[in-house]
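Have a look below at one chain only, the form predicted on its own, in structure tokens format.
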Amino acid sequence: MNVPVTIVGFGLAGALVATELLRRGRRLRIVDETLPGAASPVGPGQINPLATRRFRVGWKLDEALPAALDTYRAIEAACGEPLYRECPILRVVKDQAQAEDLENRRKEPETARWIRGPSPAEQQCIATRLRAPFGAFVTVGGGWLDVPRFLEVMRRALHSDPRVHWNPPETATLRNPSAALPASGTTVWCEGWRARHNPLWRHMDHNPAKGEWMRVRLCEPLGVKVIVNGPCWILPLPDGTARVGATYAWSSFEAGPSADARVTLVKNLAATYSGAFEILSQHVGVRPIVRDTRPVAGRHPKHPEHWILNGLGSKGALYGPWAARLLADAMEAGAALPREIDAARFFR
């Protein structure tokens, strides 16, 4: 018997389970409201394959990587539209520090592999939009996902779908977190930074941080499709806008844009970017992230029921696919999670 499965919370990480349980023939139950905070609704997606300080290679990238483009590649051949799109990243070398590192892993077969020099347009960007005294560099393999657009595909879609069923009236309990521990049958909590609230799961090591990012309009334009990524990221949009981000803090996850991050992120901006901008709004989420940083996917031991996918945390666009494909098959085959992003670590 093909009993439906609950998923609570329809952000990247709940689309994403979603997806892969479809694909195995599973029913749904979609438990979905967007509260303050919430991350995937404003998230850039950005995916760097050596985002570290120290240029090294992403945790995994060789598994997540190739997983990523394969759901998005996917997703978008089933709706036709594009949704995730391959950029270089523009890289500005901070310091002479930096700079020693850059030519240290220049040496390595493994970071040498995402490293080119700029092209000749990208090298007219660094002299005259960029502020780089240290240089700069291009990561390939780069890019990022319209995570609004994404999740709204996906909602319209499984809409559609004779598979699942939203928000039925049998699992509305289920957004009250002290309602988690009543057998409900399977779940799977994709709850964002919110899950620290939850009985089942508020003891995993929780470190969630606020991000905030502005829209602004860069009047000088890059002259380039590339993400730039210095004090701060920019991200230049379709419409000749660009995202301008981010930000952390660990406090205040319900309110609002800060006047405190807006002064960071126009400083940021004015010491990467040399030109003037406008600052056409603010937009702020909590990244649901764990002590650890990695994602957190897997059963509850005390109540196999319920199971999670978390802590994807601002990669959530390179790991997600990834770990939403292992957890499925987890769920489907009884498969084994990785030991670095198995739950089952937060309760030794």
Ligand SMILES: Cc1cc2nc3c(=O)[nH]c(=O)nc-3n(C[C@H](O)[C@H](O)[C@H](O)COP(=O)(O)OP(=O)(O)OC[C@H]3O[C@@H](n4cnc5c(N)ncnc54)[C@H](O)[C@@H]3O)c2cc1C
Given for the second form:
Amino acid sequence: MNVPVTIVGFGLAGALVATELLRRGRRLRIVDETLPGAASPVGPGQINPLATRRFRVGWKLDEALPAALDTYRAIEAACGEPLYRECPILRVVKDQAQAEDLENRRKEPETARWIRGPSPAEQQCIATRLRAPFGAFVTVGGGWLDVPRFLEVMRRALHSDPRVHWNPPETATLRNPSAALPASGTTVWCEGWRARHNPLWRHMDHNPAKGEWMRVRLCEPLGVKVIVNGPCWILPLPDGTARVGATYAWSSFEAGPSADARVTLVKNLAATYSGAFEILSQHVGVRPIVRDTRPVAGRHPKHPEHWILNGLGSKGALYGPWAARLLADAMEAGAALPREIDAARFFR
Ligand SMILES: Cc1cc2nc3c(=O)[nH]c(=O)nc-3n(C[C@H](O)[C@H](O)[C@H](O)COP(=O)(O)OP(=O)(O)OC[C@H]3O[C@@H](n4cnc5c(N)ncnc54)[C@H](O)[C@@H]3O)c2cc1C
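Counterpart to the form predicted on its own, namely the form predicted together with the named molecule:
Once more the chain from above appears, this time first in line as the rest of the complex follows.
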């Protein structure tokens, strides 16, 4: 009998688990409520293959990036609109030590394949728009997922899918995080940072980080289609504005945008971009992070009906599709999860 699986939370994690389970023929009940601090409605969705300070190739990039591209391309084909945009990343080198790191990394073939020198137009942007006394280089293979649009598209598609039942009455108690009671049947918890209030999952090593970004108008446009990554990142949007972020804070998760974050963002933008800018809006969300910074996927060791996808951290667009696939394989075919992401690591 095809008993429906219940998914609690419909951010990036919930949407990706839903995609994978539907692909495997499951029926779903989705428990969906947008609560303060949700990350995905504000997620900038960048994928940067060399995101670390020392330009290391991202962990499991060779598995996670193809899974992400495959998932987003399949959803784009089904919905008929672009959601993931490939985009070069203009990385500003911070200081002399980073410049030396870069020289060393360029000698490693596995890193060098993600790097190229700036084109003449990009050089012009660096010279006239950016503050880059130690230079800049281009990371290839990255881009950004329009996460809010992705969620809209997924919600619309799943609302008209007869295999999916949204917020059925029997799941009402699951919507109250502090009273999260086991439901009947298999449940996958995709609650983002709020998992730390869930009695089933609160013992995991949660370390959520509040993040803020601003939407701005750059008075002198960059002149090239790139994401800038320096003291802050600048992500130009199709409408001519840009997102600028992001901050990290470890408290006040339910509070709205803060004056402190705005000061930090303005300072970092002025340290990255040399032109004037106009602030249009400020946005806030909470990244679901656990202390080892790896995704969390798997089964509760004491309550085998309960599963989780969490811990997507600052890299949900990259690791979400890969982790959701592995989770669905574990649920449906009993496949073993990689030790590093298995939720069981918190229950030993
Ligand atoms: C400022 C900022 C910048 C970021 N930048 C990037 C980036 O550039 N690249 C990148 O890949 N990632 C980035 N991220 C991270 C990325 O957005 C997250 O990893 C991802 O969105 C997490 O998705 P999630 O579904 O796990 O959590 P969420 O998006 O928080 O979704 C959880 C959902 O579950 C709902 N929920 C919770 N409990 C319940 C319940 N009991 N009942 C019903 N609903 C419930 C919540 O309301 C929410 O809608 C950023 C995040 C922030 C905040």
